[in-house]
Structures are given as structure tokens and as C-alpha cells.
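In C-alpha cells, the next block holds one chain alone, the form predicted alone.
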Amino acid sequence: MSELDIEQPEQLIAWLRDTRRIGVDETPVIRVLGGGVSNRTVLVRRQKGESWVLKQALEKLRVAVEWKCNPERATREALGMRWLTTLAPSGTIPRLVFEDPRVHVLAMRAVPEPHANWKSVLLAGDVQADHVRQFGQLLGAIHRQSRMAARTLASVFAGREFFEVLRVEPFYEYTATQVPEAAGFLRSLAALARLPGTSLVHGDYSPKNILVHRGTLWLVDHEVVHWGDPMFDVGFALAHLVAKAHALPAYREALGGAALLFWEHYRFATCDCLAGGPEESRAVRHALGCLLARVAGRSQVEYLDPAAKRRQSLIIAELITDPPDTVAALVDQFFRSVQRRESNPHADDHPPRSA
């Protein structure tokens, strides 16, 4: 069945049947989840014994310029997520099921109900502090347990065609393309996110990918899991935080907070002298990087506006002209440009300076 499509509940039961991983008389229930761009994504509740979350691989993703990646990612997140289990603390990581690379399709165990996402979370202006510990923790775990483990993690996960494809020419280089101003800057980031790495890289580390039940996050998502840079993983974090803050400015002040302690915990989680070094310097950069590309680029988040996504287009254009060091000058600049051009709306009417 090389055409299986699991969003069509008749052609996946059938499927789970033909492959023995259901009973030929049990019916599951299939319920299509949303929110993925690259994935099809599906629960099948079980009548007896565990629920799963199966996806699938799309070569096509769905946004509106053209993005294509192999499916065969598919087989690198089941890879990413045996690992993950190992190297993250116990209950964060769902457990790998089954997979089948013939048809680009993980199964895992279903987080348990109730749960909620901890994007929608966040939108709903719910920031909790120790939801945003964890989110540091986490990733600062991740990091930390796989230096230790860097002799045999650099060569199992040494490849980066998924992150050069899902990430930097998306985020970076296509971006690049759209702002011209800022091309030489997204350029310079591309070329930082090839160098050699130094610890397990996540790649796609956002509130989208949290889900959160009973107080406890857990991590999914994993396909662009690579040997790199972990500031990338911290800069697009913190990318995705106060972008947030930005699109509500009733809770500005508390997601805007919320960057700075993710920061906070993550650095006492990994080592405490990344304050003020070359590695906070380089995470801002990403971050400045990932917030001109959820704007421009090929993936853009959909709760700004157009005019929200030019002003943070403009403030961006600006601050790389001198890039903050630390993550707390990035946050205070940010938001003073965003009030500014806030209370003065025509300040958007003019470009910014060249980078």
C-alpha cells in the first residue's frame, strides 16, 4: 500500500490489519489531528490497550510557497526519539511504538488525556513559571546528557540534510531572498548553523511542539534532530516567546519574562557560564535570524497580523545593524521598538537602515 494516506481512516485501519498491528476484527477510532505543516498526523484511540499517534511524512508540505523534503525524515525522527528517551528526564519523551519506512510512517505512544498544547496555552495569555522552567530544563538537558555521550551521538547524528531543508535554507537562506537588507546577516547565521557541532540539536524546540498534562511537558516532533549547534535550539525558542509577546500585548510583560527565564534555566541546566559569552551572543543571533523568518520566510506564524509582521520585519532590519549580546538586551530592545512604532504606527512608512 505505497499510496497509504492515514488521514483516510477506512485505508489506515485496513493498513494496521494488512501489517498485524491490530487484531483483523478490532476497530480503532481515527481521529485526524491538525497543526502540522510537514506531517499527516492521526490518533488511533484503541478499543483495548495503548492509544498511539501515528504520522506520516509529506514530501509536500502544506504552506503556500512551494517546500519539499524527503519523506524519508520520517525514519530520522524514530531514530531521534529512541534516543531522546535516553538522554531527556523519564516521562518527557514518548515512547516509539513501530515504524515503517516504506511508508514514512511512525507510530508512538499517545500522551495521556486530558492534555494541551502549550502553544495554545501560551495564546490564551496562560504563562505559568514553572511550565517555562521546565522548557528550560528540558532543553538543557538534552544538551548536557548528549556532550556526554558526544563520541557515539556526533557520528549516529552527524547527517543534516532534514535541518538544511526544514531550517536553514527556509529560515535563513530563502529568507534572505525576501529581505534583502538582512542577507548578509541570515547568510552569516546559515553559515554558522553548518559549522562543526557540539551537542544533540532538537531543531524544532517551540511551545507548538509541548503538550502539557497534569503540569508535565512533553516533547514531540523530532525529525530535524541532528549533531549542530545547540544556540540554534535555544535561539528559536526564544524566537517563538517573544513573538508571542509581541502579538498580545495584554500579556507582553509575562511572555516577555518568560524568554528571560526559559534563558535562566537553561543555562543553570547546562553550565552557568554561558551568561554574557559567545554562545548567549550566538543563540540572540539565531533568535534575531528565526524572528525575521517567521515573518518573511517560508513558514510564518499565523497569529500576527500584516502589520504586526512588517513592524517586527522592520525592528529586526534594525537591531542586526548591532546585534544585543545577551538575551536580556534583545528582549528589553525588542519591546522598546515595538512600543515605539506602536504609538507611533508611520514609523513602519520608513525603511530601515541597511544591514
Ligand SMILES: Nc1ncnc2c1ncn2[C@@H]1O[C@H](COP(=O)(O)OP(=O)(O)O)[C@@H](O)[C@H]1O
Second form
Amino acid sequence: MSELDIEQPEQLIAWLRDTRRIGVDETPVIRVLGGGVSNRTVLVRRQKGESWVLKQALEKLRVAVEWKCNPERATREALGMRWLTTLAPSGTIPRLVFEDPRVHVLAMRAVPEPHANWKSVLLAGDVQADHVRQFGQLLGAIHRQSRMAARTLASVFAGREFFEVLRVEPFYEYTATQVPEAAGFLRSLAALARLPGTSLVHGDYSPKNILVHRGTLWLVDHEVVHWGDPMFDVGFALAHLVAKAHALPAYREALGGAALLFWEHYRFATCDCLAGGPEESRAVRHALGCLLARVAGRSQVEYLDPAAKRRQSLIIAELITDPPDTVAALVDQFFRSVQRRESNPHADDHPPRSA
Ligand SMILES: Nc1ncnc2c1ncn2[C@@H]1O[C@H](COP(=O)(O)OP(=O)(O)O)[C@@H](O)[C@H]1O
Ligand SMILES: [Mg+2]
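Can you return the structure of this protein in the form predicted together with the named molecule rather than the form predicted alone?
So here's everything in the complex, that chain up top.
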């Protein structure tokens, strides 16, 4: 078969039959799932009850600006899924069913219905402490357990080409070209992200990749997993919570509290010695870099309007001149600055004073 497109139900069913993944006369129900930018994702509901999600990596990402990545990353995601299933608490990572590198496809068990995407849950203002606890503990468990198998995992996940193309370049390097006053800060983050690793790093630890089923969180989307700096995951996750707090004044306090609670549970799940040390300040720096990248980089948030994006960019440019060292200080300083600027919208009509 030439170019398989799993979003075409007839093609997909024919391919599944040809490759003996389903019976020759089986006709599963196919539903194309939206939401992803770098993959085709399709739900396959088999006649005898089991449901799979098939994912096919795209070379050209579905974003406004040109952005390409080798679809062989599907193999990395399958490898990540196999390992994460052993490292994370059971019932938090969907199991791999099969992979086919020739067409850049993998299949996993579908998270049971009903489930909701945690990003949508949060944007609807439904901020639950127990979800946040699981979000922190799950990442903490992955990082902690991966260190127990450091020797093996450091070599299995040594390659960082997908993380480089999907995170370091678009988030840090590209944003540095868009926001010259932050270029030095962002390039120092890129250098941090390239240092020898100490842990497995998920690389896409965002509410969008969390599905909530009956109060339990499931993690998906492991294509940039690598051996690297665990504080990237912490900063990336914090940036998602803080940016949502910025977008939603009515739930700002709850989402700001969620950022703090996430960090608390994460560090208890790993090692309490992280607090106030170099790890926490590195997590905050990654959070600042990601907050800027999400309003000025290749992959921008869709829930902030242009004025809010500009405000966030100015706030981060100001904060990086003397970056906060703790998560609490980050949340506090970010929100104070948002409030000040919201109550005086014309303050940003002029360029900020240089530091
Ligand atoms: N195992 C799964 N069960 C149910 N839905 C899933 C599963 N994996 C992915 N999805 C759905 O498909 C969407 C896109 O999948 P994801 O792996 O995040 O791809 P992308 O890399 O394109 O973001 C997810 O946000 C989720 O809604
Ligand atoms: Mg995703």
C-alpha cells in the first residue's frame, strides 16, 4: 500500500485487514479524533468491544508557520509508551497494541469512555485539587522511577532529535529570533536543555495530553520523550497552568493555586530536597521561557487574545531581567504584573523601560 492515510476510514479498514490486525470480515467503527497538531489520530471501535486509538505521525505539522519533523518519531513514541507503562502507576498510560514503522503508525488501547480532556476541563473553570495532585504525582513518579533505571534509560532514550525539533528549536531558538530582548535568556535555556540528562523527560507534559476518566488521569502523547532535564517538564507544565490563569480572570486564583499545588505534589513524589534549590529555580526559568514561547514562538496558545499575548510577552521580558527563584514567587510576580497591566491597559502602549 502506498501512502496510508488513517483518517480515511475505508483505507484504514482495508489496511487493518491486510495486515491481519483485525479479521478479514471485521468492520470496526472509525472516528477521527481532532485536537492534535502533529499527528492523525483515529478511534477504532472493534466489534467485540475493544477500542484502540491509532496515531500516525505527520511530517508537516498543522500550525500557521512552517514546521516539520521526521515522522519516524512514531517509533520513539511507541518505545516511550512501553517504558512509561512500567514506570508510571498502573492505569495511567494507555498500553501499546502494535506499531508499524513503515507507515509511522502506532496503536494503543483507548482510554475508556466517558473521558474528558483535562485542558477543556480547566478552561471551563473546573479546577479540582485531586486532579492537580495526580498531575504532580504522576510526573514525580515517572521522574523518580526513571532514575532507578538510569543506566538503561540514559542509553535507550539518548537521542534528542525530536525534542530538539519539536521543543528546543520552536520554543527557545525560534522565540529568541522573535523577541530580541529575551534572546540571551532563551538561548541559555536551550543550552540547559542540551546538558547531559539526569532523568526521563516526557517533553509534552501538558493538560492537553491528560484525559480524565472517572476522576483518574491518563497521560498520552510521548513522542518527544528523552533522557534530559526533568525541570523542563515541570516548567512546561507550570507554564500551561499559569497561562490559563492569565486567560481566565474568574478562575485565576484557582489556577494559580493549582500551579503551586502541582509543584508541591511533584516534589513530594520525587524528593523534598528540590525546594528552594537549583532545580526549583531551573523549573521557574523553563516556565518563563515556555510562557514567552507560547505567545511569541511557533506554537502559540489559542485561548489568549492578541492584547493578552502582548501583555504576557511584556511581563516575561520584565521578569527575566531578575528571574524569581521559586514557583511561589513566579506565580505571585506574574499575577501582580497581570493585575497592574489589566487595571492600566495603556501602560503597554509604550515600550517598557530598558532594564
Ligand atoms: N489512548 C487514547 N484514548 C483516547 N483518546 C486518545 C488516546 N490517545 C490520544 N487520544 C486523543 O487524541 C488526541 C490527540 O492525541 P495526541 O497523542 O495528543 O496527539 P498529538 O501529538 O497530535 O497531540 C488527544 O488529545 C486525545 O483527545
Ligand atoms: Mg497531544
